[in-house]
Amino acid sequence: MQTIELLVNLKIPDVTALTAASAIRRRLGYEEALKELRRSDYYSLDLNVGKLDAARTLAQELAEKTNLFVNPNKHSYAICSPEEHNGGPASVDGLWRVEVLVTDAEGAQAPEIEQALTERLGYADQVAAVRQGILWTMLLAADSADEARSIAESITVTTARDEGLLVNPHFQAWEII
């Protein structure tokens, strides 16, 4: 079994991410620290295939030939493996890239998508599980990976009216990937 990640983005500017970035900068005081904020629909697919190349090919087929993940008129997508995430902040041109995955606290399972793939579309032998969430990617000005992680956590988790924005800890879970 192979696990593949499918990241789906809007082709047009993402007003949700733009609004969140504006609120984080202006209302939460991260004007200097937050350089960019992007949002992607995140899908993790457990596929019953032997090799990573076969998993990538199947994920591409699922993205392009079903209407469950991507609308080609308004979305672009990328396929990657979980190993491509380095498990924390990564330095990019003097800034730190931090990726935060947000899911429901009860789990990231996507039973409707999984059922459609396995029962309606005939992928029962190939698709073992589907999980979904939102992947927020931040570019932060920080002096170290630890500082970038700390800034990302304070931006992410809502603890007060003026602290955090991207996760409501009462019904959502999050992790830096």
Second form
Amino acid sequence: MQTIELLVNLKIPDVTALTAASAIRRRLGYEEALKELRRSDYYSLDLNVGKLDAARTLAQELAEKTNLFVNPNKHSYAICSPEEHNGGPASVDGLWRVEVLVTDAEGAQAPEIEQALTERLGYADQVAAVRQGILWTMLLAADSADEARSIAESITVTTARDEGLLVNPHFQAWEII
Amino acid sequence: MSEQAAAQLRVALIQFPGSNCEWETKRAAEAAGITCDVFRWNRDPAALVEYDGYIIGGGFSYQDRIRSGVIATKEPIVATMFEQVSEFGKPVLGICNGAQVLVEAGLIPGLNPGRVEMALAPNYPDPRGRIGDFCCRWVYLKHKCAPGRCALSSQMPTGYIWPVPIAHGEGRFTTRDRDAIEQLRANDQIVFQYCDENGQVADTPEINPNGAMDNIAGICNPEGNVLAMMPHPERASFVRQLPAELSGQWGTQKQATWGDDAAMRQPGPGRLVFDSLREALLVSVC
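Based on the form predicted on its own presented above, generate the structure block for the form predicted together with its partner chain.
In what comes next, the whole complex appears, and the chain from above leads the way.
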């Protein structure tokens, strides 16, 4: 069993990410701290294959042939493994990159996609599970990794009208990956 | 209430980019004797203080980006409205997207004003397996709270059952704080619950269309001057808006109006929400 991740992005400017970035800067006071905000559709696939290379090949096939994850007219995609995330802020050109994964608090399972893959598209033997979420990638100006993490958390969790934006913790879960 | 007093009652119906129910809501409010101005979100918020109350109507503010209503809550106009509600007790009616704004702004349920204590989460998926979680149909509501508990439902008796349409994808009242639900029950803040035509409240997909906790369709704040409801009373404010296939009194009344324009213009069940708003405005300005 291998777990592989599929990150799907819009080829055109992502207005949701742009709107979020604008609100965070103009309304929440992170004008200086938030340098960039990107949003990806996130899928984690448990695949019944022995090696990572085989998992990448299968993930590529799923992305390009099933039309479930990627519309090639408007999406680009990337395949990565969970080990490629840093588990916290990573220093990039003097800034800090923080990846925040947002999922449904009641579970990230994607039963409709699983069902389509296993029951209708012939991947019953190869696909064990599919989870989904939204991956927010922030580039932050901060003096330390701890400060970057703190800013990311403040931006993420909505606790009041003027605090946080990306997650309502009453139905969503989040983690820095 | 004199017609003169009613004519002086002014509410601002806040229009965000993506709002789409402002004109039918304005018409429903005006039919109840309220002067209603559509107030664009990017006007000077200071002008908002001139109004006696506020309505945030339905639609898809900011295209529902991130979560329904959340971007709108960050606008200065919502901060001004929050101040007017907190300091002067002005009434606020949030319908559908407006309810989502009030919840994300911390006005509802308002146990700790300003804190986000609930969510209007995506509807539970249809258990019959149909893809699509946007739900658009007529439902029945039961007025649950005590008479006068909520100023925005004061003209309804407790137990009043009425038909009203819903149209939302994110309408499931929920919280991870079980104490909050207990407190809402104890405070009698649950104003409307989804029910069947006989008033039975049950957590089934047919009755509770989005899977809301406690079948909640509408909640007021502890003071009772702010109501957030997911169904659309403005779409049930005239008899002509009702579907003829409704069972009971309202279906019968609709069928009896065929060919009678004046009868079609008679108030529907949702009018009572706007009548209640009118009375709340009168109290507020006195």
